[in-house]
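What follows is one chain in structure tokens, specifically the form predicted on its own.
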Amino acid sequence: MQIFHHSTNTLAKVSIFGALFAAAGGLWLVLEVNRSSYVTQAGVARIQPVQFSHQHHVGGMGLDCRYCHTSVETAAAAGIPPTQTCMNCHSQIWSTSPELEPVRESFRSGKSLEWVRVHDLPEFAYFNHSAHVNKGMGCTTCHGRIDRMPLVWQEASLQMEWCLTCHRAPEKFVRPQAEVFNAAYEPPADQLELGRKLVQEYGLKPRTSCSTCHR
């Protein structure tokens, strides 16, 4: 006696076949939103107690990035700088201007300025600017086109897979050492040769272990 209709295989072969792509649908969705803007902050402009832009600084004056982040060849930290590094062009140049008074007041006080953090990495993960700059990583290769910036964002995801990318293919990316500070630098059309080159020059064994990182 058959207690089942013979579409009742059909439509458990439907469902196990639904529920497997709705399965893979879910995961796949997780994955794009975990990748967007809106988890990673990529390409979202902060906003800051001064609106200072790159793009007129380093694009148009050609500010070195050293000038300011004074130690991102010799620490782990970049640096910010302090108002006094602003205020020895500023005691000068637009010295009344109303959008640089908490410059002004900040060099008066000796308060410092707030400024609001564009790359945040987690606690869990590290990173030392001093070893990626001395071996041949350009600001830009992380920072994106800093001086077309008018205000600064975060250009890249910061996610894992994006820092594997570099660590497992560095010669895609090194350049040579005196183009490192150079914002406006273009790979040039042999790129993997001269990156192949530079990473014997230069000794690079960048490691893909967990705890090259997770310390």
Given for the second form:
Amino acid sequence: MQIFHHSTNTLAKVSIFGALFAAAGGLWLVLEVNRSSYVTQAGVARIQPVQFSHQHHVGGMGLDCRYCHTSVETAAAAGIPPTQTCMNCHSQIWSTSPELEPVRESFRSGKSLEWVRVHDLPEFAYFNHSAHVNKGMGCTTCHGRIDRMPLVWQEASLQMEWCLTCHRAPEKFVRPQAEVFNAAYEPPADQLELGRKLVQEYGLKPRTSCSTCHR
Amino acid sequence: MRGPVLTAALLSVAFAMGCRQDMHDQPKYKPYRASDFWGDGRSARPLPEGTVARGHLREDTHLFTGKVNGQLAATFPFAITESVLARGRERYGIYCTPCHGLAGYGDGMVVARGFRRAASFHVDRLREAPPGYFYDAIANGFGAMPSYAAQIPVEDRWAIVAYVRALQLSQHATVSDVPPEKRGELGAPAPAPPAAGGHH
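Would you mind giving the form predicted in complex with its partner chain, to go alongside the form predicted on its own above?
Next comes the full complex, this chain leading.
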């Protein structure tokens, strides 16, 4: 007496075998979802109290990042400019534009403009701008083409694996120190060659031990 | 059958509990974080007026105010070396070129978009002005020009003044100012401007 046909033997084998793939696929899916912009919020521009455009101010006018982000070379935080910095120019330029009313209101009342944070590492991770931008790490390497962003979005995932791809191989990303603030810099064709030279010259040894970033 | 289902359900509840974001968003202040404790919502407290950090009393009036005995200083408070000039060139590029232009003629990008045009640094009045005059303009502002004290540290202000002096010289230089061995290079293409700001 035979209840099951012979072919079910193969079916059973295939489905056991297949379950492995299903499990692996499921795991892969979870990891990919975790890397996706839905989770990391990369590529998502935030609505700001004022439509401040890096495209106009940096790409169009050629303002240097440090005109506004004054502490980026000396401190952990790059710094967000106070309202006074905007008023340096907007006391005269577009000084009656309704678009800039929140800026003038903030200047009159002394209340801060409440910018919405775009980049936000979890609190258990430590990051320091001055340690990077004084060592040939360009703003656009991590932040993307800011000079083309009408509103800022996060370009990289900011996940640990992203930090580590560079900490393990800085020669793939390093650029000459004079180009760090140049938003239009494009890596040359012989990046690896140049990179190895610069890594030596600047003495780069980014650490990958846990306590570098979790302290 | 009930056992495994129950275990699975309990396990998934246990996993879901791991999804709380307490460690991501800890109740501490990072720079620029909003505060619901202070009325103005800032966690970074503005300093009360007149605050002096220990060891930072601004006793050196020449360095900090650009004045000596109440007169605009005619000298620099520290020696001007090549590296100070290079620093000044970079900082001038960041903070001054938007309005005063790369060479100091007052033809910056922001002026082209409607900001009041400043006098050229190459008029006789400003060529004869002492370094303290320029320092004072940076530190306290000048007419329509705002103060840059919040953006530029003291030493950098003097470095910028030194670079402005160099710019002034450069626009009134004659061939006899060029060392004889370098005269052959005249007429060669100019070196690229500094990377910082002002180009495009």
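C-alpha atoms forming the largest set that superposes within 1.5 Å between two forms make up the rigid core. These numbers come from a predicted model, not from an experiment. Numbering follows the first chain given and starts at 1.
- The two forms, fitted on the rigid core, differ between the two forms by 2 Å or more at the CA of Gly18.
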